[in-house]
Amino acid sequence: MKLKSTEIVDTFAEAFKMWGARVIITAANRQWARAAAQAMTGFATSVIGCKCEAGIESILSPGQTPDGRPGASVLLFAMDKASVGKRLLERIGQCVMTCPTTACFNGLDGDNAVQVGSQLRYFGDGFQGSKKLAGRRYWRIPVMDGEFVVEESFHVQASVGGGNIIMLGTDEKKTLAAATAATRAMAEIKEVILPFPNGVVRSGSKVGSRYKTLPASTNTAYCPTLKAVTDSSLPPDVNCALEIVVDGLTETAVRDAMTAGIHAAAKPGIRQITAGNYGGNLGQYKINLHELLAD
């Protein structure tokens, strides 16, 4: 199949099932609230070596917030529930609380909840308090420029992380650019997330290594200067390759991205897109190329 003149490889991305949290943090004008979430994604690229996975969905105007202030929505995802509970409590405490003016809201409708602010509480000392508005409870930690405002729990769902996409290209600059184009189009879809610096990855890893002590190691099946003394997949004109991942709070916001990044990155220059998997064999989600442009 091809799309434009670019090939789109008869394979698939496999994904993984995960916890996913929707956090909104406010503060008094934008620029605040984007550095909190900033630094809360922080050291948030990949499970294998940072604990979670987290990124900045989208930044909020006042009419979406819940306090009417400028604000950035955040998506954090982990392997299981109670990681997901242990990250935000972590990075909301390190990350938010510490950022001047911010407030900080579950941004999530469910069943399953974490316990966030009633835990921060005690950094109040014996001074924090809290009010129930809603059938919400909402905690109030004094702090140096007045308080610091949390929700009390944080709800969390079932998630889907690891979707994903590989551009093949002929040299740096075009496969750069074809991979700028496809994060612009994916940041567009709702509830995922591209959790890589700027959307994209350049070291893809395999599972494994030839030292015991590494889970993972560099995927050099697709390393174009390892060609001539590994099994490659890369064509011979291939000199680029760059991934971007996706993780989303279900399956088909998933495959909506990484349906809109394919579009994008189908550029002069990019003579492959293909996906990254492990023979079926890990992933509980088998998300195919060729169906996703035939939706």
Given for the second form:
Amino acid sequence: MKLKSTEIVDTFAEAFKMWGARVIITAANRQWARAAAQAMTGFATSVIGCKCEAGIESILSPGQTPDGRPGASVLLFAMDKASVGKRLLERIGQCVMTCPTTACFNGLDGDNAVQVGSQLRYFGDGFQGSKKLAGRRYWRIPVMDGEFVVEESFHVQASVGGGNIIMLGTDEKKTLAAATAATRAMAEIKEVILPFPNGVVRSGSKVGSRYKTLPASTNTAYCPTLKAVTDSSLPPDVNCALEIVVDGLTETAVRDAMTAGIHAAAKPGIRQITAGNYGGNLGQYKINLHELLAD
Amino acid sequence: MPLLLKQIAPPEVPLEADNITPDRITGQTPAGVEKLTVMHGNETRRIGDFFRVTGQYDGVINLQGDHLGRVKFIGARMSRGVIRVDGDVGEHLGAGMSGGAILISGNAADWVGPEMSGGRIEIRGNAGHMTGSAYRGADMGMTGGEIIIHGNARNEVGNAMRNGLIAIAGNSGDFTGVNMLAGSIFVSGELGIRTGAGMKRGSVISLKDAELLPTFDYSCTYQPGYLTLYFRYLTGLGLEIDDERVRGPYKRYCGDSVEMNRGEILLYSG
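Switching forms now, from the form predicted on its own to the form predicted in complex with its partner chain, please provide the structure.
Next comes the full complex, and the chain you just saw is listed first.
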């Protein structure tokens, strides 16, 4: 299948069941809200090495936040509910509570919840207090600029991680431009994040390694420097490959983001758009690229 | 169609009508409702002796009449549904209620929502003494739910209150939040004297400055983040709060130091 001059490979992205949470961070102004969100989503590119994947879903206007201040919506994903809880506790405690003027709220509804504010409250050394309003409890922890307000529990829901597209280009400049265009288009989709730097990853991985201690290693089939010495998946005139990984609260959101990314990345100089998978043996979701475009 | 209870005869002495609740009326025909009992002094009488009952209960009970101020215990111990009163109501409105809503277009007498644990009472007029309070000798007053008063309230609002929300758009009398254990009381108008006397925890928030007991110590002037959540919520319920008071700042006083000293009184200081 061709999209403009780009071939869309007949393959699928293999995605995984994860658990996700949405965190609404507010602050006195947009800069501080963004600072806290960036800190919280730092070192959260891959669940393999970072224990979670996180990113900024959107920047929020005062009218979109619980306390009427500027804010940011953060999505965080891990492999199970308990892990989401642990990561939220660490990251809200170390990255949001520490940031001047911030407050932190749950951004999801549902039946599954993890305790965050009820754990962080102990930082208050006995001077913490809580307020219950409309069925939701908020903890007030005294800090040096006043109080940190954090919701007691955060809802988590079954989510989808590891959706992806891989752009194969004739050179670095064109591939980078296509990846940038794709991430911009994908960022418009709600309920997804792109956890890698600016949404793009160059060090795609395969399962396993010749070194026994490593669970994953570089994706040799897509490394242009190894075309001559490996079973390469790259066409002869491709000299650069970049991947975009997408995690979402729903499979639909992940599919929508991938579709938007493919359309935006199909440009002159991009020979193929493909996707990463493990033969369909590991992930619970197979997202076929041709089906996305047919939809 | 709501169930309509229209008052046909004024009681000589106040009626105790704790059967007028959705819990007792659900599944009853109008004739069945008229047979439910009320206490008229030391006599057991029937609702039908004082009200004509028409319509069908669809989740709402509507009371109409010129002498409803002499009817006590309306909505006592209710857990669901809505009671809408066109006019005033007597004492002990919603006593011990755990859910549902009571909407009063006029004034309420003393003891609004004593020891309630859930639900909402909204009064468009004024309320008497002891709103959301503990009964005399009891350890705890209101333990949950909301009381919204669009007018004024008299003394001892939230006496021994343990949780929940009371918001008063007008003035509040003396001893607001006396012996308070937790929860939140918002007062838009003037506070009476001795606010928070004996309080252990909880918050009294005044949108005006006030004179406090010497057992409350000033901590700081700041913008409490959680207040915005409440102000947005209360605005949604129809209370008017101007933007300046939403943004603060507020002076924080801690007390009562004759008790645990973990309560707070926030006074707007714009």
